[in-house]
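Just one chain is shown here, as structure tokens, and it is the form predicted alone.
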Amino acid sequence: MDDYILDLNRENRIGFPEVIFWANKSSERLRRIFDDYEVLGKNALATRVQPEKAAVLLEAYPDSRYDDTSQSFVLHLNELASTKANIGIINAGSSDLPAVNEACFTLNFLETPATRINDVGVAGIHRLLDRLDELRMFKILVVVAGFEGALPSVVGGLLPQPIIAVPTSVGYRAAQSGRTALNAMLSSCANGIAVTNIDNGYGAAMAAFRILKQTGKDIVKQ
């Protein structure tokens, strides 16, 4: 008997499909699920698969992406037209990427086109006001910051889009893996700031599609 339910009826219920957590899970029950899926022929995504199950899947679906940054794994990688997304994604600096790519990842598997602004931190702030143009032609923001996690405020005194702020587990001891950043954001001036658990790509991303789909703005797919 199978220890699992999917649940097929999420995307009807509230507007999209189920996104598997892997972190705990064995290869050989992820390996059960991802057939199901193929079997109903739908597309599945998985957030937190280890490199090792990660190499058994990717020998079982040959057509499948994992991007071992961010450690999501989805069964096919749809074809987007990024030049007509309405989110951007921004990070302070590469140490960011895990939490980029996965909110990259999830926005790909909902069919959703991002666009990544990489590496405008506030250490180098002039990269990110030499941008304030492309960043106010997104609907909404999401923006991934560590260390002191300054990057949301100042991005939230700057642009009037709805912002999702991911603080990141990166920095030194006193970032305190990343509940420090966590604190400034949940403590930021700027005006209404979400603000995601640390780490939590997956989050900002679906928050982001939420937003999106109640606003009545257009998901363009490709």
The other form holds:
Protein chains: 8
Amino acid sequence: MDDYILDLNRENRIGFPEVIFWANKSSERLRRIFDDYEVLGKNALATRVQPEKAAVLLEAYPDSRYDDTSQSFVLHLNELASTKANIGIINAGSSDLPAVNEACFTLNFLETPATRINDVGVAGIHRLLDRLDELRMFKILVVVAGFEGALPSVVGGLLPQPIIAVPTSVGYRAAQSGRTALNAMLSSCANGIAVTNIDNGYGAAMAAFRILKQTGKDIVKQ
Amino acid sequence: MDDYILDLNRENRIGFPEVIFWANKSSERLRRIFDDYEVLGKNALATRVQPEKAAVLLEAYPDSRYDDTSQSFVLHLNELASTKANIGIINAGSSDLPAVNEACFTLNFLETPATRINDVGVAGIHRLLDRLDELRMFKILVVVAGFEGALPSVVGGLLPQPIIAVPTSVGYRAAQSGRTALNAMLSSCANGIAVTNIDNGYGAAMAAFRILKQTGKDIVKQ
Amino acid sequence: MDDYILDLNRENRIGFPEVIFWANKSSERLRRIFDDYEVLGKNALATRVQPEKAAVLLEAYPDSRYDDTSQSFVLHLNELASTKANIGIINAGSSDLPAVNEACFTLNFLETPATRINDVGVAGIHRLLDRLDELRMFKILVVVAGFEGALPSVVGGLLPQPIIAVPTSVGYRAAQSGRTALNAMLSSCANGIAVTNIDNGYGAAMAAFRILKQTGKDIVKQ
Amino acid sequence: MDDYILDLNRENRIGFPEVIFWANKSSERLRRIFDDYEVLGKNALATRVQPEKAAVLLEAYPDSRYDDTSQSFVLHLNELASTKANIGIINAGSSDLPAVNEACFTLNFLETPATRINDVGVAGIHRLLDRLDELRMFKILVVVAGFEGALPSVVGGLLPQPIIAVPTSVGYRAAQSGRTALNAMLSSCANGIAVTNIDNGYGAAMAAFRILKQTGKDIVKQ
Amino acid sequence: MDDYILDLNRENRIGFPEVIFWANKSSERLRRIFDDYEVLGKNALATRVQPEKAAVLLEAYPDSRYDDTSQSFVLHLNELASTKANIGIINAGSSDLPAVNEACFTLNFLETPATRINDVGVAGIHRLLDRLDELRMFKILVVVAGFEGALPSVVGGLLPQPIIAVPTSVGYRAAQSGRTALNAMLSSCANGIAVTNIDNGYGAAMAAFRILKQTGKDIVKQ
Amino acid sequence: MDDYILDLNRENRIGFPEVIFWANKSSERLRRIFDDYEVLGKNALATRVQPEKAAVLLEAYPDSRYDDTSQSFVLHLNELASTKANIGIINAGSSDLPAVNEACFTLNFLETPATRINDVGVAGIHRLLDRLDELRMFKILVVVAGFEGALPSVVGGLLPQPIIAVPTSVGYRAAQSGRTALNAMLSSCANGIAVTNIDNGYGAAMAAFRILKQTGKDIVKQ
Amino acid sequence: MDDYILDLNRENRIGFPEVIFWANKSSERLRRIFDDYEVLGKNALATRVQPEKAAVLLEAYPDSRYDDTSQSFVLHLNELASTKANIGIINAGSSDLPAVNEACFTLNFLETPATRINDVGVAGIHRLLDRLDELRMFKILVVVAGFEGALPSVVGGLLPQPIIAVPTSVGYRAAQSGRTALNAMLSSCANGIAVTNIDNGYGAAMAAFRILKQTGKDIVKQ
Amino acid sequence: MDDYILDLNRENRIGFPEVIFWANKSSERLRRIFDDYEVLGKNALATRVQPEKAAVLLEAYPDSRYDDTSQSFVLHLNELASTKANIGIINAGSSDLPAVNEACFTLNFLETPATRINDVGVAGIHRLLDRLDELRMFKILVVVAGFEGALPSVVGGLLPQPIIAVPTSVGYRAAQSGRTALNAMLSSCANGIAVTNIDNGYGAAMAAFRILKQTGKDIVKQ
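Form predicted alone done; form predicted in complex with another copy of the chain now:
In what comes next, the whole complex appears, and the chain from above leads the way.
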């Protein structure tokens, strides 16, 4: 008897499929769930898959793809047109890449292209200012930062788009594993910043996807 | 000499005007700022204005309007077509009205109609389920709740739109003046919930407005 | 000389035997305690037994049983009539199974059958609504949930039985290893929810057992 | 137009009526809600009513009753047989009376008698030990304590009944307005203690009532 | 008999006189301390003096000066050359003025001129960028900000001087009365930011003064 | 060159020698410090020595003694008259033994006998009550408890001696690794309980020793 | 009927009488309790009595005495020989006087003289060093400090007596209303510091009294 | 394609080069960054490099140097005149050496000599008092301490220089991994103490360097 129940109706109900939060599931249960999705002819995404579990799965599903930075596992990686992304994912520094990549993988799973804008943290503000014209092109901005989490405030004061802010667990002690960045983003003096949980690239991607569907923009698969 | 500087260029830059956070400003400074806006022929919104300060301002500006539930003060209330709202503001109970009204007043200031859906908290879940068809009509949902802050999770599992969740400082001790609801919303098992600061109806309205502008929907002034 | 004292009188005093909290006891002391119980002809339950210690014990006591999901160890597993359970243990998702199984093992030790209702979390509320008739049959409901901990609020608004809510340490950062779910359950807008410590399936089983003894229901051993 | 919706169906659904959480509602709204209940011929209970608001209501409803210790307001006080109480409400000291009285008033509203056992805190443990025979007579024990919140642990080690523990916000600084007692009760070394929010006499009464209904005991109205 | 002891030797020891922290001292004790300083022919500064106590003192010492924004009281205000300030005090917005003014009054008491740069918060970053040449002229920068506390990070990435960061208790709930800004400044991704307690304009002035004395710059009294 | 300085004068100054807090010191530095003490003909105690480091030291100093429960290491174990202890160390359960043993080893190092009273936690209060006559014999009581930390309150209400309470990091989640017991002991409704840091058996022993020296009691070495 | 029970046996049991914690008791109940003590011919002490309640009591009991700094109320002030105090109460600054005076009043109530050593905080360490000979005369030291709470560490490194450390709620924001001083004292690098709750002068006096009784020192009433 | 961007302009902008925060970067990326610096003929410093990664780098860059106490890695160690240091780094005990060494390595990288003053913690205050003349010689004092973090308060009351306080994560439970020392330093009763993040020797060095550049002191390379 199975001790899980797939929510296969979710896509009809809210427009995107269930995703598997994998943190403390056993390898054996993971395989059973994945097999179910294969039988249904559906793609599947699992987040927070430890490397040793991913190794087992990669062998079982040769077409699957694992990103070790974000610990994301996807059954079939979509090929998307990178030139027409509506979502820009801005990050403060390369330590933020786990959350950035989780967002990218999730959007790929949703067949939605996204573009990464790396290393534009506030300690070298000119790096951000130099790229404002490029940033104005996106429909939605996902802004990822750790330490003091100041980047969304600066972006929010310069650009008019919807902003999804993602705090990351990067920084020394007073950074409190991301709680300082989280509280800073919630307290932003810029207007209309919406925030996700710490390191939650997956949730930010989902929030951006909810918005994108309302804008009527085509989601361009290559 | 003035000890404040209006950011009059903000509207050109990011598409909406500066709003005045008034908490600990003196009555005398408030008057000077308001006069500046009047001279410029612009409307102005101030949030968190204590009743005794509002009384002074109401006398000075006879056309102005004060909402004592949310402590919002607006120089000129816009008349908007209530029948065509793209934004639905769902709340769990009448104790949440301060944040709800702050959101409504802010959207009015931005000439954007919104509709309130009151008293649909999770302790009587049928009240929400009975109104799903109505809720599907909105482009964006703002979901306001205190206590355990569970409402956005339920809404997010039932409806596909962008969801801006607003925790409120309502509830007994373990509710921690809204921090429990805040953390609950950030930890939601539903996908793609974006969250604002506690009681921040103003920020939720701004986040919704950023989204609405991207959807190409007309903002209908009566 | 022994550095522990068994509280063998507890069963007479309050109606259920002592249980062993094993977290940081050495393997050697565990063996001595278990032997004492065997000599007394009593069954024994130990909670939070790490797998490597359990392996040693399983070899020593061939009839014993270890559940690795909840890390519970019982000297003799009782056979109970599963069809007549008075206690329903509802959980939000399969990540909650450690606490669920700890509750089940404890109730088995107390010769009390229980039924698990899996995977009915609030992000897919229909899964719960579909099973309300089944849930009405139980005398007592134990409701187990992590993340935002909203499930007891929804259950408490729909059903009249005593509800023991168990927060679990499941979820990303703002879930705070279960403190968010704990505070949410304590702050529930539903009425009369009683709460245990985080992940405390054992305590929930004991609380349910205290109640069940007052209802005069037979405890049915197969 | 009303900005609240009474949940009049709640009694059918879960067996007890809605109660009004009144903290920040205006006097004017309170009156309207109360009038609705009067028209329906139903009794009503409101908790956390500040004295100045209570004074207004007492004048409007001459038969109503206000308890200033717990700030509870009830439209019609029930007369109950005090000699046959199934619920014992134990408290550590007279500083805990606000929560104790809130529980008593709520149970009166539910037409359920209760008995108070005062001033049996752990700093004078003999006061509790002297009354064990009396305490064994109750079906359910509600245990209320502030400071270090140790009373439920001692009671739980001595008596077999269901125990609902209520931490109170009594004590100096490290008592943290009740959080220390709350955490202590959740961490109790006694078995099967179920806990409510801080100062939540109302919730404890509701939890006890849920249990009492399952025991088949008559609820004796005088 | 006096129950206080003036530390009159402090100036010889560390180069600046004792300052009076006045929060919960009685009016009567304040007068006695002030009289002692008058007799000694020394100037005196008291911080956090409530307005009602200040009114009494202003009457007693006609030459004294009280700043109600920062609640600072000084026996004799020094006249300083405002054109040659070595210390720049940058603030994010006018809500930060209590801490800014406390720093200014303290520096005045130390006969050290300072210049305020107002309203250059990160939500309108151009306001800061426009004044970089002016800011490069100072020997030391004191940077004061509430909400998310991002300003010192941006300043620290653009300018080479010593930076004393002062978090303020300005902002909504998640700002945590300044703790968010404090943690953000301690976690800054910019290098070499030194931080004071929340709202501690006095401490920042003292830290700046310690530095200034090492630079050999003249302290210019008009 | 050495990067540490022994405080050899401490014994003259305050009556007891320096003790080595060893947590993150390297094995190599440990050896050098111990050799210095050997050369000086003094005994030495080190606390919190990890087992792998202790193994190295035990080989180097054949007369030394290591207690793996408390991770205490002493160069020469004193032989003390166990029959004349002035200090009683009461503990709630065997999970508290690390702190209990650290206290015992420290007192042995100070040539002061102590007696352990095990397993008298509040969930079985009779175990404590049965031994009150024995407990009245001690000059000082050290009371060690984890979970809800209630034991010092009960002891303090029954016995008149000085009480040093030691919270331990034992218990599930809401026990917060000892903070709950710490706050409970600080908030005790019993009078005159003095508290040490969590798990700080060493500090409790030192506090007891400071008291014992004032009582004029002989410290009896066998 | 009375809703309180005096613990008149406490003095026989543990050697000192019950004291009344008065924070939220009504004036009317206070009077009844006091009258009971008068009838019994016993002295009584109440702590944390607000000034307006004290005024009522002072009128009712003309021989009583109220200390408004510590808000202590005593029925009959004892006259004690100030020249032979065994307990020294050291404080960092005059802001600590509420806790200092509470300790003094409590010791007076216990007919035990004490001496105050004022204003010897660590920012002017010589003030403490100058008085070491005087401090060596006491049997017990109570050390009271707010802000960073460093004074007990310095005293504990210089003097051998038992030290009861009392943190006070004095200081700006990061002082956290005394929690910083509390944690600092618990974490002291000095040995054998025992700590009470924040501002708990009463508890410190009781702890000192427990010790003093063991030393066999006469308690000298004038 | 590279996923990092060096901020090579930083030295021109603020006078010191970028430093690499290395915590969760992969070995492979570290090598690429280091090679870039080598090609540019620049020295490079990386902080928080785990030993196993350092081993790989030491092999690749034979002239490099790794300090395992502070986990700092520098490409080329500068030879500096140790006799002319303007910066004194005071520490409370040898457990603080990780932060002390990080500060020293960073200052070496900036070609700035510094002197360490070890083991002068407040529990043996005479060790500090004995060296005051030596300490007066420095232009800037960096003060490093864990446990209760009292050292900067004592130093700040005795010496007039700029003081950068560094809390360390040393101490038992209530030390809260450095938060207690951090809060204590921020709450210091001494004047003008500026504070860095916990264990942040790097930040303290940078803050000291910002100050030193303003004093016009030569930075003396041997």
